[in-house]
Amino acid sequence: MGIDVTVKIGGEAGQGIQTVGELLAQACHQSGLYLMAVNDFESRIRGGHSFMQLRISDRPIRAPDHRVHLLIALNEWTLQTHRSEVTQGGRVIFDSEAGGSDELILPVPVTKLARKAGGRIMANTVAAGACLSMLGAPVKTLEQVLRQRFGDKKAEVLENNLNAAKSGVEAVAGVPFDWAFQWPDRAPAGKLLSGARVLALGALAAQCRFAAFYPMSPATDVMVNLSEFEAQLPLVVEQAEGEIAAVNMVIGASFAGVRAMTATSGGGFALMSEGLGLAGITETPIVLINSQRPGPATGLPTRTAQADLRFMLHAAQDDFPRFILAPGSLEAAFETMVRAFELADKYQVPVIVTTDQYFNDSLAIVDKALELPEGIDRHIVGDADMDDPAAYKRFAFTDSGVSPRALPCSGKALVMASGNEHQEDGHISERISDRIGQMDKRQCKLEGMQKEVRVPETVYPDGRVLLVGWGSTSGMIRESVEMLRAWGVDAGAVCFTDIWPFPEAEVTEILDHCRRFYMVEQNATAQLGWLIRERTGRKFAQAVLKYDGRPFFPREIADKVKAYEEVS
């Protein structure tokens, strides 16, 4: 059997939970293993309960597992909260100075050992050493990771951490563990990346040159990752005084001619909705990432959800065209960001790329090369492209609805734009003919936009039962389908990335071939399910919904669908 082990590290915010997880993740990566790491933390700097859960495998994985094989409990709360999740043969390393051990709990004085090594701050290194030792990892693997992490620090810092890791290893030496495995010694399978990192890299690959934001979890890390490249690229990342300012800065930058983006979450997106409308009426291309979290209002600031779909479809008053894209994997996120900027420029519309906390904050191995686009077409015209630049009309009527886009102050063509309805040349107008003409022109873009939309990805599309979802649930759905098929259920999957414009004909054809389909969504009302009903007339049989702020486990989905099938 292959390797498939889950480690959960829990404690209070401020105890270095993420550091332990990152050390384990880097050790797995360097050994040629695959992993999926999920962060769960409260919206506070100190205290509360946080954990990081890593699934380790010798094959690509795209979903967390519900079983915990090794629990690292750095406080009593973690022990009591998560001990029931530990599977048969699993163990708990508990930060305790009490002696003795039983079949489940192994007391290890993590904090005491850290103090001996040089300070309590190194408790996370002690825990990482104990954890890797239990899993059977060679000592050299952790040493290599520590040298990479602390090699640029003072020699004393590195030495103390090496000693702390060694004390963790020694504390569990000789302890039997059913789920230990033989660690491979091969080159890394790919890059260890977070969703936020990949989104930022995709924007850079698309030649994004300006980004403005106001900090809001879980979108902030996208901008933090972007800002790391300011010194290397012609890029400006601006922390604005608020979300309204941020989206208006992005619109201004795009109007001036550079590719521009912002990133926020639901509450910030609500504030940006008027700016979204301004981009719509001025036909200014922008890219907006909405990293969803539970609401309404502040809701659960550091948790995950897929509850903004209907809002994104209708944000800002009246009708105007937009794209909504929801990548389901890290590789897809990179390509989706490149496409988002291309589609925004080509059709002069806002493009919303929607993710969520789970997607942004998770770590995984990307084993597919993230390839740069072959070329960038800005779809911008200059004086040389016009017969008479003096007669230029920014909002000229065209068959496609897309007018020639020139940049202000770049030639003889006068570029005018306004948040009011306008004539073809951009002057404000309240004439009926101008209103109807411009409204029809903008809506006319949808015909071309519809042709850009990609069909949802399918797995076992001929299955009598299909599980349908969008965005970050793709990995969980695919794994749950494999479980169902192993249980004798003829199941398949339909996973959406391109949501709007909606691929009506293609989705109708897919659903016509199944007996029934189930929605899998992280919201309370099956928002995509009802959009499918609205656009195709097909109604889902049941919905598997989760809206507690935590991501799905594949087993949860499979169990629910199997139960529905047994009573159908």
Given for the second form:
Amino acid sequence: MGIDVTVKIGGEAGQGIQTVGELLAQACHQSGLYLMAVNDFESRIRGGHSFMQLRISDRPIRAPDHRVHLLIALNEWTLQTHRSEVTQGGRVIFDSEAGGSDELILPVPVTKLARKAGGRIMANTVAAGACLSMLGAPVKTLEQVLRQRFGDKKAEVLENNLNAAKSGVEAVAGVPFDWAFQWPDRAPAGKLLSGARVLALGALAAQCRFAAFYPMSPATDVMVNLSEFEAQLPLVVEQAEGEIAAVNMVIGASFAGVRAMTATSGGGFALMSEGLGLAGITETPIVLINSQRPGPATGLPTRTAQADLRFMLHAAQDDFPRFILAPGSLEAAFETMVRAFELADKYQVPVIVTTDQYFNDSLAIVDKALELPEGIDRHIVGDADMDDPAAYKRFAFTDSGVSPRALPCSGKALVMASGNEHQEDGHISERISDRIGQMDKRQCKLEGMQKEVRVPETVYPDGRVLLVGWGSTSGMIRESVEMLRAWGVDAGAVCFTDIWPFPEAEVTEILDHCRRFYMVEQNATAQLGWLIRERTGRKFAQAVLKYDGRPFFPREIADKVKAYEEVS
Amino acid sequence: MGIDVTVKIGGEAGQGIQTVGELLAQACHQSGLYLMAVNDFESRIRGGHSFMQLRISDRPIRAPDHRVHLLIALNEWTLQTHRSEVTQGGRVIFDSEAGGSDELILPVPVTKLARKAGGRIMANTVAAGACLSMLGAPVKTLEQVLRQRFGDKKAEVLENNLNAAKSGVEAVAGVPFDWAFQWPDRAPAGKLLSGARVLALGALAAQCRFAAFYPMSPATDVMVNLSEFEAQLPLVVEQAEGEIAAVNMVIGASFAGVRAMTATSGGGFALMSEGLGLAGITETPIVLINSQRPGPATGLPTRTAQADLRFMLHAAQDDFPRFILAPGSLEAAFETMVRAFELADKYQVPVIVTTDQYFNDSLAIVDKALELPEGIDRHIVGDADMDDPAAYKRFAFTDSGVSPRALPCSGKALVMASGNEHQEDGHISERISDRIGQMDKRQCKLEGMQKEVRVPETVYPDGRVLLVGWGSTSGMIRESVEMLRAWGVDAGAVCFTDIWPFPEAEVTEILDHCRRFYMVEQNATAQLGWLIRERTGRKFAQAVLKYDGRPFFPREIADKVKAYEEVS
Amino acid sequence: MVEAADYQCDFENKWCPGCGNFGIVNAMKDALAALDLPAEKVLLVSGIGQAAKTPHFLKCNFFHGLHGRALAVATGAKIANHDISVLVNMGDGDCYGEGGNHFLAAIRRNIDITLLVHDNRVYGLTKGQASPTSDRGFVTRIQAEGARSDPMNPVALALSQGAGFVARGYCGSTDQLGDLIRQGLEYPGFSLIDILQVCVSFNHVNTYDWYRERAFDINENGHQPGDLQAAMKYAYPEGDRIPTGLIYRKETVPFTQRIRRLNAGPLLGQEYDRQRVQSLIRDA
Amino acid sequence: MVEAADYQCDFENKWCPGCGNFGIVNAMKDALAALDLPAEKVLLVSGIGQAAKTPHFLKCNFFHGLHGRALAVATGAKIANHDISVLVNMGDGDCYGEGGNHFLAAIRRNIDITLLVHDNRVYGLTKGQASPTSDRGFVTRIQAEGARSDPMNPVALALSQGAGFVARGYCGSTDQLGDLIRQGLEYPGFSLIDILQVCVSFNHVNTYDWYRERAFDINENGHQPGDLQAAMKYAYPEGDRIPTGLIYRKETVPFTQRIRRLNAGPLLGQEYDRQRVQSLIRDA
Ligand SMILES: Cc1ncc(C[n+]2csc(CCOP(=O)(O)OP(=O)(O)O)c2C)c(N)n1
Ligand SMILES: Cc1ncc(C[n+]2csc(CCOP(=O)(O)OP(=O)(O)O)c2C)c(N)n1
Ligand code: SF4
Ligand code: SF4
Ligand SMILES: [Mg+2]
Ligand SMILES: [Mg+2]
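Compare with the form predicted on its own: the form predicted in complex with the partner chain:
Complete assembly follows, chain above in first position.
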């Protein structure tokens, strides 16, 4: 076994937990290690309790671990709440001037040391220093990270931080720690990114030029990341007066000709649902990210869930084609965004990309290079492509259901679109032939769309039992399968990325290979499970469901499946 | 065979087609006949083409007929569009001064006669007179109706109308008509009501005291009918600034203690979906009518559809319990409204009652007396019911999931509610135990709710093939089954009223009796059909789908099923 | 030379005979012709309602969207391609009722579009309910006791929030209206033209006769559109007189000029430097 | 006698130390005590945001609903039971952003509730984006070039639409604020109190120091709340001076009095005559 250590840093909101976590993450990354950092915080700005769980390894990792090897407790609450999670041989660094270390708890006067180094604010750096020292990291690693981080600040700032780090290092010097490890000195593997950032980069790669949004956790960070590039690229990111405005602006921008997107979460998605239908009937390509969090209504704003699947699938009145894509990893998310824009343009439909708080707010190493697509086809026509631009019909009947799309004000061809049912040229119509014609035209796109859909990824597809999930939990499910196998359960995994159009035939075939399948979902009702039943007739044996707003640990999935297996 | 005659009156919007229809309907009703009048009109106020199809019988009828026996064409367009629908022996009364009657067409100078009688506006009365005369109605029937209608107007108005009617009668005097029949002279059967009116009356019977809405066809008429009673009852009907406001007002009013409702259609329902979730998590009872029309988006605003089923079922982020009830007849609608308010209060959940444009805008005879429920239980507690009002917890954990509901400002017990996840007393909480506790509490209501659900109504449940539908199409499906049986197909019908919670066991049993079942739905994808697959694993053989915005005729259902049967 | 007739459209009109909207369409055509704007340069965006059907009755590019949301669609379109002239047609219910929040936001953005509100003080397409501009007490089938809310004053609202171009037109004064629309289109920034529009089917209070007696042209009467205080006074009808014309105008910075990036030209047309994007992503 | 302490609540407060909201809660308690209003007579309704958490920090009946929608909920509750005092707490994003349309409608209805907008000119709970009242140019993480929209002026907007009670408070002047809230609660009709609120975490422009230099009490300085013209002037900051206090007040007919039916008493309490309903339905 290689390196696999988890550090948990906890304290109050506003204490800079995230900063400690980021410093550590950067240090690991610099040294060529892999890592995943999961954020847990309350819906408040100061106080309360929050933590970051950082898993470090020498191999790529895609899930948090339930075991904590090193706990950094910046307050008493953290100590009391999380000490029981500390595994055999693990330790707790506790911010305290009291002294009196025992086998588990190592009091370090973090705040005091910070004050000495120049101010309370440096507590994060002290903690990071102590932590890295415990883990056996060479001093220069943190130094490097601090230089990068504070290099362009006043010299004093860097100086103070270096001192703070040093005092942290010294405070734990010589303390034995079972889980310390040999730090490699390799080039950084890949890039250290959050889910939100990868989604934004994917949109950039797809030539997204316009984004409108209304702030809503956990989607806001996608827009924060995107807006960073506003000055450098032909890109406008606009904060709208509400989600309804956001989706309608995106439709307007896309209609006028630029690739456009929005990002939101549950309540905002609800408000966008009428607009989704407008994109549907006007056949305007849009990309909509729905980063899920627990509901109903405001629910748990800063926590995670996968509970909007059926809502996304059926949102808006009447039927129209849409894609629903749920990337299972950072790499997949980048590519999914590129695909989303391409599919939206190609089929002139709305594409929903769905993630969740766990996915957006976690940091991990992206190992694959983030490459731009070869070229981008906008699937757009101009006057030159037409025999008679004056006779152009935006919604002309075609075999594929996709009509040649011209842009308004780009030539003699007039582009007319209506959210009412319409005739081929876009003018409203109540004629039966137009209604049936246009409905059939829209619906028949599903044939082509079906061919674009990717079969769920499988591992050990020949397993006697399969664990089935979608989106962000892919990493946990895969790891739980390894555990189950290690325990002698012949398990495999089926991880959906493309959910709609539903890959019926392929999924049926996969499921028919196993004895039983279990759903693994972060919701209360096994939403994908019932969709599978609907589309394939196959029914899950049991569902491992978690809906407390916290992400799965692989171990809890494995435990539950094992328990089910034992009684079945 | 008794009487079964269909009259179709067509012309431009603004020509008063509806008035002719209403006069005829009232005349039939007065004579003790049964009838059903279906309205077909465009989304405009003047011009275009609209018609009313009136089916008259001596037995209760619940569906329009595809055959037209008498066509009243108030313009050329109607004549051209509908002449082919006229059945053997049928005739057309055509507003024309040209003369030249043939076997089919009987020109009557309707407008000219109206002008003579006092003005163009009387054309409706002339037409009604001619029509009733053709059908063999005694003159006094129309006279009576006119006296009722214009009795409280100026004497001149009544006089002119009576003259107009007479000139209509005279214009067709002596014209032979195969479909004329012997008019009974019975007391009126039941009451002549529209679907929208019945829904409003049901709400009144349930003690609804507050309704908020934003105008949207075909739901507006429910509110128009309700508002008629504002002056006479403790009832406030308020036009909101939008659908979002409407649903939130309803939540506020219900929270404060009165039974409250709203009514809308597709796009408005989409806008209400966030509020639906708020009612869900705050456990505020609300009743929401969604009267469907074709989409997506604005679609066909004045036409009919059953295409929001899955949307209603899954609207709003995350899972929470709700009822979905789709009455299949006027009588059922009255009772459904009473049940809806009772179930909302009893389980503290949102209840969606769904109808459609066909249902709301059609007139028919309600044969059953509309009786108030015996008594109304608000399922509310007060200080007196509590040991310690100061310790009251609105969201206390209980076995049934239903917590005792006190009203705010009604005593010492403080009522605190939040759209965020909360602890038992209503204060926001992010604790895992509160989250799981409250989710489980809400979800476990489904057990009790499941017991309230009514099994779909069946006719010939032992039929070899079953036709399955929901809501307003019940009448057409039943009649199509009779046709099929007459043609030798051993068919039966299954008509859902209560759709959610889904009556799983019962439906499975019903479906397991037949060889094959066919879905009959007014949408493009067989939405209920897939829900049945999801919940029972049983799959429909074929679906008879209509999504052109026009209601089914029994005959077209029967024809399609017969064709399917022939190849299967 | 563009002529009004170039915008002539043979799609069947669906309004009631005598509806005030006909005058508005004519005024629009006149304004577009006066500015020599060909259809290729113009995008019409509308919501849902009778007013919102307007784009169907001109030969042009259009997007006929959702009830209340036209301003959001128009904003997105304008940001995407600010070289084109964007005209928005909405009803009073559409713009001030369902869409009220977007109206506020459009003023604050000063997005360079011209908003024509066909203000008939009633919900036409849904058959005659009170609208946000209906007088309190306005009786309808569903408001038997009369509308209970006070009417909104869109002109005063726009002025109070610093709008730079605020006008009130009348569907019966096509020349004046055409000229206001022309000026609105020329104005760099958000321009509001609230149009007193007669609905012959559902508003039997605010009729042609009613307006004829009350509407008067303030510009003819010497009002200077730069005078904010006078403008605020004219925002409100004075007794029985309803001021029409260009009520207020000031220089402002339109929204698309506030976005540094757009100084380089319309977003749609800007070059996308593949190399640069790739390196930005690599360094991100 | 109701005391401020009766509203003391032991649910853990979740605001940042130093947040301006603490002053607002204190002022609310003072006002409720001054009016001798027990919790049984008061309903607090709020949206979503830091401001909207307020009801959790008083011991009272409350409904903490959706972002932007508190006014609609409050309107429904007030119509259902107009005997109770309804107070609404919203943030500036909540009320003027997402909820802008309900704000307009509440003014037009003159619904008898007291609206406290915790106007910190920033989105607090979502970590510091520009809000509708942020100055143009206000820089945030996501508005690196500064906010592009002009700020909304809620006081001017309310005045322009005929609101009958319009005030501006400051979280740092608790006594004045408490008194404004008391007056608002007493006022029969819609009362707006826009409260200058400091957000110590995300707004580093409009700080305590900043306001201390600028806010001044107009009533102390002799302003008569009946003077609409002066009120309109005070709606806008004059140079660097921000007027606070009761800016405008006039007599109006509150919404629930506009509904004839409610003259008979609160809807909730009215008797339902079963016989009458049955006969109405029979005759319908
Ligand atoms: C979300 C939504 N709500 C309601 C409607 C129904 N609706 C269509 S037009 C209209 C209002 C029409 O009034 P107005 O905007 O004043 O336009 P007018 O017809 O008077 O020109 C309404 C409420 C709708 N289409 N969509
Ligand atoms: C429909 C919806 N959109 C967005 C959000 C996310 N959200 C929560 S609070 C908030 C804004 C907070 O700003 P403000 O209203 O000014 O209140 P403050 O926190 O500053 O007091 C937003 C956008 C939400 N909860 N619901
Ligand atoms: S209903 Fe009124 S607004 Fe609509 S077309 Fe007719 S007259 Fe014009
Ligand atoms: S973020 Fe700002 S508004 Fe929110 S609690 Fe902290 S200081 Fe107050
Ligand atoms: Mg209107
Ligand atoms: Mg704020």
